[in-house]
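There is one chain below, alone, in structure tokens, taken in the form predicted on its own.
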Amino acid sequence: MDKLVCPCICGRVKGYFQRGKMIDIVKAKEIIDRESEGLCEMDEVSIVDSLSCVLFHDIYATTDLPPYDRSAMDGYAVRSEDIEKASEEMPIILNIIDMVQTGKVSEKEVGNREAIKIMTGGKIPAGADTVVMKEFTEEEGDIVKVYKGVAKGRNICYRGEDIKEGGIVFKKGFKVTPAVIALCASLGISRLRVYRKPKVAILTIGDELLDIDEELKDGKIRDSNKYALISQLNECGIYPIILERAEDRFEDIYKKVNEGLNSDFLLTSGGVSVGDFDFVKKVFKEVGIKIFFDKVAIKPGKPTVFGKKDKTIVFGLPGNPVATMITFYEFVRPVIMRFMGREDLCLKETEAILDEDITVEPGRMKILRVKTIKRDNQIFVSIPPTHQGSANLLSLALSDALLKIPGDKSEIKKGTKVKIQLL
């Protein structure tokens, strides 16, 4: 097979890589589909467990919403024919005959020229089809003043009116919200069948590597891919399990990898190129795992690596930290969102209009960072004032959306539409 020399800066070979090996973005993600279909799987959990998750089943209203005829306001509910001609001139005059405080009924019922006190949310005692604010009227002993007629029908929310028993509320693959807990409760409903979250171990892999309070020394670098990691997990609504970094050495990446593999996704993160110590393709191999990509043709991003073992799906991120946030972006977040069922599978996508002239180097797709600006009701983008190297997370940090360029372009010019990934 041909290869093709690849010389580094300094103009010495530095090493090898065959040709055919590389594959574009549409086809590793045509690929991580086909691998991940029907990985779903059913949880019943509480509802206060269900913050994020997505509907596994139909939800129908176990009784009618509000359960009861009841007060919108706090004030008096009387009868509208008694009230319709009242006026700051020429008050309407009520007995009061009963409160109503909210979680009480009242066994009486309203007759004419009565009226009973009622506290927002108490049930309408009979004969009362109306609710009188209580700032129009004037409490004195045991009557009441009404200083405006109110129609008939005002300031009650009606039995059913929200929802009727037996109906669907929501239907499966709804996501679940606040909101959606907070109705669940009011219809006695403590738990859910949804899709199930997937466990995620996270892995980085390096000797360079230091924990976020160590001092910084000559020739290391603090951890950051792993709180990278943890929070664009926690952006899907996954809490990873986070295992003990892993050293240059393949016995330690070896067991670590093993630790992983009893997660439904292992992210490695670092020892996926091809220098003396990036053993994670070799551990992957030995440990069973099947590879059906380990590089694709965009930058940063190149060495990303996905397999696949019994039902863990393990994806090999590279090392550098903007390449190991992209690629999480653009592979891995749409196959755990579909996991769980969500359809918010990819960054949402918009158009905007390039502020500048871009120009790249051929080859690979490029996955820009840029910032937007929002200017006479479009959006625009350019490109923060910092280095887009693929260790530079200040020009991700700067940024709010990802612009894509394909390989077979090298200049764009300022005023051209484009379409961008909004972070």
Second form
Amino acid sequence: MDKLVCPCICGRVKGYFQRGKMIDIVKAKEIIDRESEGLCEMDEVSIVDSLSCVLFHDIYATTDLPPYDRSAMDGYAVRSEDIEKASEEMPIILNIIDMVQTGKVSEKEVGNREAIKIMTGGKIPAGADTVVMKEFTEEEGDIVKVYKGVAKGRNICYRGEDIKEGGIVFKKGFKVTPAVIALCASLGISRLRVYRKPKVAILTIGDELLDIDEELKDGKIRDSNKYALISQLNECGIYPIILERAEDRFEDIYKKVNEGLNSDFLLTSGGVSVGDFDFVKKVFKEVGIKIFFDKVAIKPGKPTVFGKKDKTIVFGLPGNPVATMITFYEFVRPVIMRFMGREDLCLKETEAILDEDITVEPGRMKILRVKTIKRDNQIFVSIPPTHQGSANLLSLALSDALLKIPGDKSEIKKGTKVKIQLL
Ligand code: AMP
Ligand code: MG
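Alternate state requested, the form predicted in complex with adenosine monophosphate (AMP) (shown: the form predicted on its own):
Up next: the whole complex, starting with the chain shown before.
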């Protein structure tokens, strides 16, 4: 290897990236963070398309909510002093002088011993300070008998009691939920500026791969990574662009990787190792993707490639199904989440207690798939009784957390406190 310049895929100055140099997971994440900083952009969307997005701006109230004093009940708008002493035995009789249907207002003023019939949501007429529920009254022609005294102010929602005009309602960074959308509708805000969801393209690569509904043939397997990645992206609220699967041919991969570079993120799976037909890194270099690392000291997931061309972030994920999924969770998901301002959706870390002895070979950091169980208000973890190989999807499907074992550890005893990431 040249002393100064890396002669391989990246052509960068030695020390920054070297082919063959394996970096640890912390360093890998640092590089990804650094290279993907400041990528997020603003998008303006209709409120109906904003669910689960994150606000890119503060929202101020354009009006008071409610916009007028309104009745919380069907009943009669009255002056509280008139009906203070009303009871079952001694009902108070008031003259009904008008009616407020919702959507209409009364021009009349409630005077001494008078009432205006009112519906829930109707504007409180002048002179009234209370609403008596219909359930405590009896109407007879033009009069109403009130059987219960009601305190001043009862059953009225006052103008601006929910939100005051001009005040800040939500700050930048707030997640849009159905209630946020409903409130924006109340305020007359039909469009929102949010963190843009990235365009993510996925490309699976391999001559051995068949479509889901094709019949199995000797030497062939079905393409499961495509569906793993689609659903892992769906979990992030993203519907990816699915590129046509590539064969293990340089030209085919080249063409499809080029297509993928029109997106914000390109994720490929397979073809990143050292086999005779693993062309991905060569293609990345040829299309001008700058590669920052191509090996991480983790198992599974060692041959993970990370690069960038202009503003497109590129991950060459390993083809082994568990490795693909775990490297997605470890490296891809956090960047995509940050792009959307949704750091809250990164995998949650929690403490757990090992429920069995674990022995692994030292070397790379092991990322084990584990199953949690709650006992005595504690989380315990154990390894499902299946193969833990990089291709054994069942072990991942039966697990609900990941447990990282540092490379210098080969044994952890039952009862040890460990940190796990919940899937
Ligand atoms: P590779 O990374 O191309 O060397 O592939 C490693 C292993 O993962 C091989 O056994 C492949 O057959 C398998 N593999 C690669 N891509 C996929 C895929 N899309 N779905 C399922 N298995 C795959
Ligand atoms: Mg392959």
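Residue numbers count along the first chain shown, from 1. For clarity, every value in this text was computed on a predicted model and none was experimentally measured.
*Asks:* State the hinge position among Ile230, Lys281, Tyr158, Asp43 for the rotation of one rigid part relative to another between these two forms.
*Replies:* Considering the domain motion between these two forms, the hinge residue is Asp43.
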